[in-house]
Amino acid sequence: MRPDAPLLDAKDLVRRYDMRRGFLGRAVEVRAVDGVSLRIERGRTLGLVGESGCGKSTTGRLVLGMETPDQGSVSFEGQPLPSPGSAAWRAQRARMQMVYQDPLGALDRRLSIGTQVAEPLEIHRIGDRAARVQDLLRAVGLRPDQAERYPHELSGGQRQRAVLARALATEPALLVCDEPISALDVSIQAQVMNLLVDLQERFGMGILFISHDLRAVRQVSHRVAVMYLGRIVEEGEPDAILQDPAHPYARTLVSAIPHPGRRVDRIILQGDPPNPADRPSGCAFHPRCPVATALCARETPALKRRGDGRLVACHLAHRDEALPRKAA
C-alpha cells in the first residue's frame, strides 16, 4: 500500500453487456458504464448520481471487482484489484464492502441480526465474535439484545443499521452504498444519512454514496459526479454543482429539487432516456438537451477541467466560461 497513493482509483471503467432484440432479433451491444473514472480519498465520500439505468450500480460492482470491466482498470490502496473470485480478491474484500438498497433483501430471514453480523468475523477468523458483536450493534445505534431478534422483528431503519453493522465488521477501508436510503421512510432517511457521517468520522472509511436524490447526496459527500447513460458528465464540490450547475443535465436534476421560500422554474426534458442500445452520436444528452447545438450532435465531449475546478463533459459549458463577462 503506497502512502500517498489514493484509497480508490478507477480509470476509464467500461462495461458492455450484449441485448437481444424481439425473440429472434439479433444481439446488439449496449455499454452501461462507458469510460468512468473515479477516484475516492480515505475519509472522504464521493456522491454518485442520476437517474435509474444509467449505470451507477453497475459502476459500484466494478469498483468493488464483482464484476471485470471489459476496459480500464482499478486500484485500492494503490494496488490493482486482484481478479475476482481469487484468493487474493477474496482477502481484499474484507476491506471493501457493499451497503443495499433494501436492507430486507440484504439479510436472510431465517437466521437472527447477530448471527448475520457474525458472519463476516467467522468468514475472516476475526477476534472475540460475540463481543465484537455487541460494539457493531452500539456503533450503528442498536441495542446488544437486539442481535436475538430476526430481520423482520426490526424496523426498516434498524434492518439498515444491522445491514451496516454487519458490513463494518471486517473494519473495511471502503463502503459502496447503492441507494442505501430509498427503502426508507422519509423521517428515517435522515437518520441512516447522519449514522453514515458519524461513522466515516470514527472509522475513517472512504464511500461512494449511489443515489438519485441529489438533497441525500449533497447532505453526505464532498465531491459530486453526476451520470448519464453510463458517463459522468459533471464532476465537482457538492454546493457548486447544487447551486450553479454547469452541464445541462445537471441543471435538470436541480430544477427537480423543491427549494422552499423561493421559485425555482423546473426544467422538462423532451422524450425518454434513450435506449442504451442506440446510443446517438456526439453528447449522448444532446436529443433532450434544450440548448444543443450541431456540435453536440457530431462530438462526444470530453470531460474537462474548467477554471472553477469543477469537471464538466459540455462544449457549450465550456465555451461560455471562455465568454468575457460583461461589466456590471
Ligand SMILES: Nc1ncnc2c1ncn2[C@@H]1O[C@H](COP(=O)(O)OP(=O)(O)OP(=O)(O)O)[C@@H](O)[C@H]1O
Given for the second form:
Amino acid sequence: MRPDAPLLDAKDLVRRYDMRRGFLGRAVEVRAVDGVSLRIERGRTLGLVGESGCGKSTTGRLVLGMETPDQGSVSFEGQPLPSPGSAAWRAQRARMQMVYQDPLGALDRRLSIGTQVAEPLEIHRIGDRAARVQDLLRAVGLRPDQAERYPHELSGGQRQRAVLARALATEPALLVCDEPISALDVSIQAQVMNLLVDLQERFGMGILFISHDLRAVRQVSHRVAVMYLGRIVEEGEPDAILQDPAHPYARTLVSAIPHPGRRVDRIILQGDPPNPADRPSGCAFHPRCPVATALCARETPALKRRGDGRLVACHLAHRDEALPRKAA
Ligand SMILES: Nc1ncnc2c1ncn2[C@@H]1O[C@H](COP(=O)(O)OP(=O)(O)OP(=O)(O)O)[C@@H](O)[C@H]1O
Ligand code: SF4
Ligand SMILES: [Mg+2]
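Since the one above is the form predicted alone, can you give the form predicted in complex with this ligand too?
Below is the whole assembly, all chains and molecules, this chain first.
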C-alpha cells in the first residue's frame, strides 16, 4: 500500500462486449465502457450518473476487478489489481465491496441476517464474530436482536442496512454502491443516503456511488462524473454542475430535476436513447444535442479541463466556456 497514492486510480478503461443485432442478427462488438478514467480518494465519494445502458455498472465491476478491462488499468492503494481469482485478489477484494440495488436479491432468504453478516468474517477469518456482528448491526441502525431475523422479515430499508453491514464487515477501504437506493421507497432513500454519509465519516472509506438520480448523487458525493454512451462527458463539484452544467447532456439531466426558487426550463432530449452498437461518429451525443454544429459530427471532443477546473468533453464548452442555450 502506498499511503500517498489515491485509493483508486482507474485509467482509460475500455470494456467491449459482443451484442447481437435483432433476434437472429450477427453479433457486433460494442464498447460498453470506452476510455473511462476515474480517481477516488480515501473518505471521498465520486457519484457516477447517466441514463440506463451508458456503462455505469460495467465501470463499477471493472474498478472492483470483477471484470478485466480490454484496455486500461486499475490501481488500488497504489498497486495494480491482482488477477481475478488469485489469492492476492481475494485478499484485496475484502477491502473493496459492492452494494447492489436490490437488497432482497443480494441476501439469501434461507439464512438469518446475523449469519449473512458473519459470512465475510468467516471467509476472511476475522475473530470475535458474534460481537462484530452486533457492532455492525448497530453501526447501520439495526438492533442486535434483528440478527435472528430472516430477510423477508425486514423492511426494504432494513434489508439494505443489513447489506451495508455485511459489506462493512471486512472494513473495506472502497465501497461501490450500484443504485443502492433505487429499489427503496422515497422516504427510506433519504435515510439510507444519510447512513452512507455517516458511515463514511466513521470508517473513512472511499465510495463510488452509481445512480441515474442526479439529486441523490448530489446529496452524497464530493465529485460527480456524468456518463454518456460509455464515456465521461463532464466531471466536477456537484454544486457547480447542478448550478451550471457545462455539457449539453448534463444540462438535460439537470433540467429534469426540480430547482426550488429558481426557474429552469426542462430540456426534452430529441431522438431515441443511444444503442452502443450504433455509436455515431464524432461526438456520440450529436444526434440528440440541441446545439450541435457540423464539427460535432466529425470530431470526437476530448475530456479536457476548463479554466474553472471542470472536466468537459464538448467542443463548444471549451470555446468560450459558455454554451448557447438554444439550437444554433
Ligand atoms: N455481459 C454483457 N454482455 C453483453 N453486453 C453487456 C453486458 N453487460 C453490459 N452490457 C451492455 O453494456 C452496456 C452498458 O451496460 P451497463 O449495465 O454497464 O449500463 P448501466 O449504465 O449500468 O445501465 P442501468 O442504469 O440500466 O443499470 C449496455 O448496452 C449493456 O447492454
Ligand atoms: S461536442 Fe457538439 S454535439 Fe457534443 S455535446 Fe458539445 S455541442 Fe453537443
Ligand atoms: Mg447498472
